[in-house]
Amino acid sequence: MAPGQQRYVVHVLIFTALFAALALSYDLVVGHVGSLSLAHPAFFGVGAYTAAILSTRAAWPFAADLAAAVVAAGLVAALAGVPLFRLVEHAFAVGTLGFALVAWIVATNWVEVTRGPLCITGIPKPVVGVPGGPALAIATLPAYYWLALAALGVVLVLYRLLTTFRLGRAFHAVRDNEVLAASAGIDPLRYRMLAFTIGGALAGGIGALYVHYLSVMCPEEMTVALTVNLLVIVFLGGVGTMRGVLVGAVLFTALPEVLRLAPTWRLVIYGALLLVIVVRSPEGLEGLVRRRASAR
């Protein structure tokens, strides 16, 4: 394989790891507490812009701006969740969509802070290290691949911890029957807010990693199209399942790039796959695999 091809493959793998981590953070809300949120691009954008601004204008180190991105996105998610969770079902989805659109409009027009369509450029590559100790500059594609893989590993561990044991059972009780969960002493609002806030914070962290990799942040990175991508990944792979979301991320991100498909053909294939999945296996590819395994 030629060096140029190798770099391209590593680039695709980095995007796959980042999108898989972002989809897992989204599935916490959609798959495990059953709230169809369309606000994830806003939290991704808050984290991305926080890291971009602090690293370029305040010269904050990578670890500090990453932590700030996580906190800022989580705080915005918590504050937005208070009025949004007063809405129910379809009204909640529309409300989160409106919030995402407002966030995109603010990013586009608040030129003094975000530079609007001019974008924030010159975002430095990450430098990982201990204060006063050795530092490692993440300046090459293989190095950033390992960083993205490490981030995915952290999100996987958090996802596993949050969706199993007592907390996971509470999430699923709220998702399956909110009234019954409330009668059993489980506060549905509390657990929905918890998943919403943690999912938003993780999305902000992934946004920070994303802009440090690309070295540029534009408002177009946080449009509603990102929500569509996440919905395709989650529902194609299997909503509420870790393995299904990972498979969906690979199919959505890596496969079209490897096959060198044009954007138009990608949309056609995504639409056809979704249609087949909805008709044959509403639980996604994970549900299809489980049924085939149980039939043997």
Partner chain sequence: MIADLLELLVHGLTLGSMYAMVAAGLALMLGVARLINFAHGEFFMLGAYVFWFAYRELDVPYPLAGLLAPAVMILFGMVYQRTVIRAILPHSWHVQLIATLATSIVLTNLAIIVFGTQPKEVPTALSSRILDIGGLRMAWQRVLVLAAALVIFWALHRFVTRTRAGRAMRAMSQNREACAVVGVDVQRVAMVAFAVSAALAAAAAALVSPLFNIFPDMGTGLTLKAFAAVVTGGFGYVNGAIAASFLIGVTESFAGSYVSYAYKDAFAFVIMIAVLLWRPQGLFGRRIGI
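What you see is a predicted model; the values in this text were computed from it and never measured. Positions refer to the first chain, counted from 1. Take the two forms, find the largest set of C-alpha atoms that superpose within 1.5 Å, and that set is the rigid core. First, how it differs from the form predicted together with the partner chain.
- A movement of the C-alpha atom of Ile277 reaching 2 angstroms or beyond is seen between the two forms when the two forms are aligned on their rigid core.
Next block, the form predicted together with the partner chain, ref. the form predicted on its own:
This part shows the chain on its own.
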């Protein structure tokens, strides 16, 4: 491969890792406690802007602004969750979508902080290391690839821990039968809030990694289009399953690179694909594989 081509492949791999991590954080809410939140771009955006602002204006080191992004996004998710979880089913979905829209309006118009449509530029490349010890600048594409992969690894471990043991069973109880869960002493609201907050915090952290990679943050990064992308990834692969979401992320980021489509056509195709998937096979590819396996 020519060097340019090689760089391009690494770039696509970085995007795949980041989108997989973001989709997993989203699936914690959608797939495991069964709350169809459409607010994820807002938390992604809060983290992204926190990291962008702190690293450019206050010159915070990478580790500190990443931590701040996680905390800020988690805090916003927890605060937004209080009124939003008073809504059920459809109303919750609409409320969260409205919240995401308001977050985008704020990002576009609060020019003093976010610079609005002018975007925050010149976000430095991350430098990792212990204070006083050796520092490693993540300046090259392969280095960033390893960082993105490490982030995906962290999210994968967290996802596994949160969804398997006692906590995971409580999540699934809330998702599968809210009334029964409540009668067994599992407070649905508490577990939903927990998943929502952790999912939001993780999305914020990935937002920080994303802007450090691109070195620029614009309000367009947090529109409804991001929600559609996440829905496609999660429902294409298989909602509520780790393997399914990972497969969805790989297909989602690789497919458009192979097809080389204009963005408008891309959204038409994604929309149609999403429609066909949810109607024909609501459990996604993972469901198809499982049905095939159990039929054998």
